[in-house]
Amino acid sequence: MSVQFPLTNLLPNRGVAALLPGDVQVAVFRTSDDRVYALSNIDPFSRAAVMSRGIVGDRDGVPVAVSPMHKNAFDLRTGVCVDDPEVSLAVFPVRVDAGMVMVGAP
């Protein structure tokens, strides 16, 4: 079970929301070096579906997405909150093949 869309729909340093089967909300991010990551779209602190609108950047070389709600940064590779390692987002498998982004359920 997965969702797929063209890589061109993802701008560098931006995220988009996607819906997996089962109404699972995913935030998909493309970094400036063309890596693609998928995390839960639900901010664990506010419970709002906003992570796809977060700011993409890095903290000390760690690629992060910063929630627009409370500005907590999450490691795009692991989903762990950089500001509070006790909190994390679900990470979803993602790959790019022939210009298509494919995001699967965990």
The other form holds:
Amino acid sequence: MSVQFPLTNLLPNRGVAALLPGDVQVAVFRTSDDRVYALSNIDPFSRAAVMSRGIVGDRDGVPVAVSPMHKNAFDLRTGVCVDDPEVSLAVFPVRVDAGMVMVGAP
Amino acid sequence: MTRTLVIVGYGMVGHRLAQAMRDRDVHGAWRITVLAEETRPAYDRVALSSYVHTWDAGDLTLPAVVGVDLRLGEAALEIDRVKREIITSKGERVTYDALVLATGSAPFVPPVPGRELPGCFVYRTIDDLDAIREAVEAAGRTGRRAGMVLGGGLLGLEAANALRGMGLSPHVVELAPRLMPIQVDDGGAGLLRDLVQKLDLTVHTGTSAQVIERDGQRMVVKLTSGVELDVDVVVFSAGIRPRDDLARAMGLTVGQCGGVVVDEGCRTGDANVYAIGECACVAGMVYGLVAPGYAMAEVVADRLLGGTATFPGADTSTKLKLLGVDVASFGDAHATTEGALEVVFNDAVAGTYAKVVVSDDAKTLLGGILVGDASAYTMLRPLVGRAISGDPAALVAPAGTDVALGSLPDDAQVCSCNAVTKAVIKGAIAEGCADVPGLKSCTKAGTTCGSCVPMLKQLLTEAGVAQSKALCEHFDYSRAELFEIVAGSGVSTFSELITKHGRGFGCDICKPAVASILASLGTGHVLDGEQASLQDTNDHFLANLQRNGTYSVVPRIPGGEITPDKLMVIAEVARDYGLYTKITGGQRIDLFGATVDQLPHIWRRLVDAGMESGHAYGKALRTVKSCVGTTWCRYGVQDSVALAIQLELRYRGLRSPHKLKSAVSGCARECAEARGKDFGVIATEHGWNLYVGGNGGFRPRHADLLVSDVDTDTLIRLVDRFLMFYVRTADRLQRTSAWIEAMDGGLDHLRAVIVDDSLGICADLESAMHQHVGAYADEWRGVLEDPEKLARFTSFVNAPGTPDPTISFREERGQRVPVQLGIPEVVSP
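Rather than the form predicted alone that you just supplied, could I have the structure of the form predicted together with its partner chain?
Full assembly next; the chain just shown is listed first.
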């Protein structure tokens, strides 16, 4: 089960939300070095589906997306919350092929 | 067992005692009753003169003390020391275990014939000022009204300033041959006289009032010098006398010049009775200043809780700003010590006078006087009684006052208002206080007059506490420095800036800050190109993120004025999209519950109806609130609505370090709450008063008066400069209030920069604002006209238009409100 969309829909340093079957929401991010990551779109602290709208950057060299709700940062590679390692987001498999971003169920 | 403390008198000193007791008496050993003669809660009498700016007594009110039986408007009439019982003016009987007299002092009115005429006042309480104001207004004749202040001391000049604030031309009459005879010498007083005369005060020294006579609606005051003054009011300000009548009636000993005699523990001859402040006489001294009173209050609090604190006598040094003129006097200012030497610098051109008094061997500082520029005071006062190295002239020579704090001994007081020594501050720094706010809260230093704040900073620096100004881990620069780099280097993108001047990829702190800087410098639409990726979610979607991931929409309603047609469009949009509707505190309409993909449709309709972005989402100018002013209000003296609209349209879209709010009130009744805003305007009969640095929020603060009675063009020019100076130099998320507080020199410095152009940057600031005003374009219109930007407003990249399944609503009070995901809904039957 996977979805795909054109990479051109994903600005560098920004995220978009994608809908997987079964109403599963995933946030797909593209960093400035052109890597693509996919995490759950639901911020575990606020329970709102907003992760894709957060700022992308780094904390001490760790690539992160920051929830726009209460500014918790999550490691894009592992989904672990940088400020609170007890909390993490589900990580989704993602790759870019022929200009298309493909996201699968975890 | 709980004992009862009764405090008689609720001025600043009585208030301080009540507060100190409640702070320290952690086990609740004392019940506290306060008998207060005035009907108002304790207020800052030292700042009494500022009351004429606002006529809002609330501004002066001291923080309420919790856990005290405060009886306002109830004075102590009789005290029975044997029964330990007080009969109050309401006929109540109150018993005590300990009694503290804090009755303060009363103005001295010299026995001038006519002193009881209507139109003659004293200057001591808020009620006195209200009465003076009423008389001034009743005088109501055309032309400039005049007043006489009898007494050219500290308080007399304060009173004269207050009269000036009420629109009178004051005459100051002083018996001594110079102004402020106690604090200042002939040289200093000469300069002081020149300076205050430039401010429309007429000074008569070496003379006194012989008789005051009624003359129709006015009065004639005949001076002993033969001069006759026609005046509308007379204010007596010829000194104060301790209010010791209760103590006398109780049979307690009073001093030669009055005042209840107390020992070094502030205890009277009766072991259960204490006296503090201006009604007390310690070691033959009656202090007419608040700092010694505070120190006495602390001594008594300590004693009542079993301590052995003593009052060591107090420094009568003073530093004030009278009518905008700095005056300071400290130590042996008049060189009364045997063999004392004086070193004087009198610069008539610059308008400054500085004198230091040193011992006969020129090795010890004894005191000094500063007029015109008292900036050296905070450094010199703690050095009194200490050895000075080198030439004493260097202490007062122009640009020679830079005495290193390191040379100060540890027991020197850095904050004289709260008696905080250098050692205490060093200790606090050693325990981890790393900034000025931290030092303020753990030592109280710098919390009263604030003049020692620069020294606190210097002590932090000397202790090696690096005051990091780095914005975040990606930039070593402060926001202000980055602003200058961007403005000066022509760098126009974040990636170029971080490559050349930072490291890493950036974060949620530096990206929005740089986005704001780029927006302030007019680099196109906030969602253009790379800039879009820097924006926080609110700026990215030009709407405010709410708790369930939906957004709120706030169209601009300049000055709060809106037509019924526009109201109908807003209502229709809200109804069609099921938006929760609420009027905001800033006179706008908030529409909640829009999803990302609905935003462009909603805004299309609002823009078509002639509305535009209200920037409720940005760190930007939000709203300029107004009352109705002269348009409808029977009290309004200027058109506050027109000015509010003009200001809001002028500054709309201005990105700033923190959100900005403003308001315009049409009269001193202040219905628009302008003093709670970053910049607020209050109409006067002659023009506008501009206030800056106010805010609501977590730490509410009233704005300070920057200039008064200016015309609209001047006002706008000053606001242009104020805002642009703030945008350029404030830290990230630093409100205007904190920005001004953190500035060396505070409000005075700000005034020097933007009113007097002391840095020569005003033309630059104004032209930057003109550029902003000229380049303004509605951000939402910009999105609606650009298909690429519009494409970002979609729920899911692979399923645009599919609603977010996590968002649902329920109904409350007839409107839709969000249901939180993961929190089961309990439906009541």
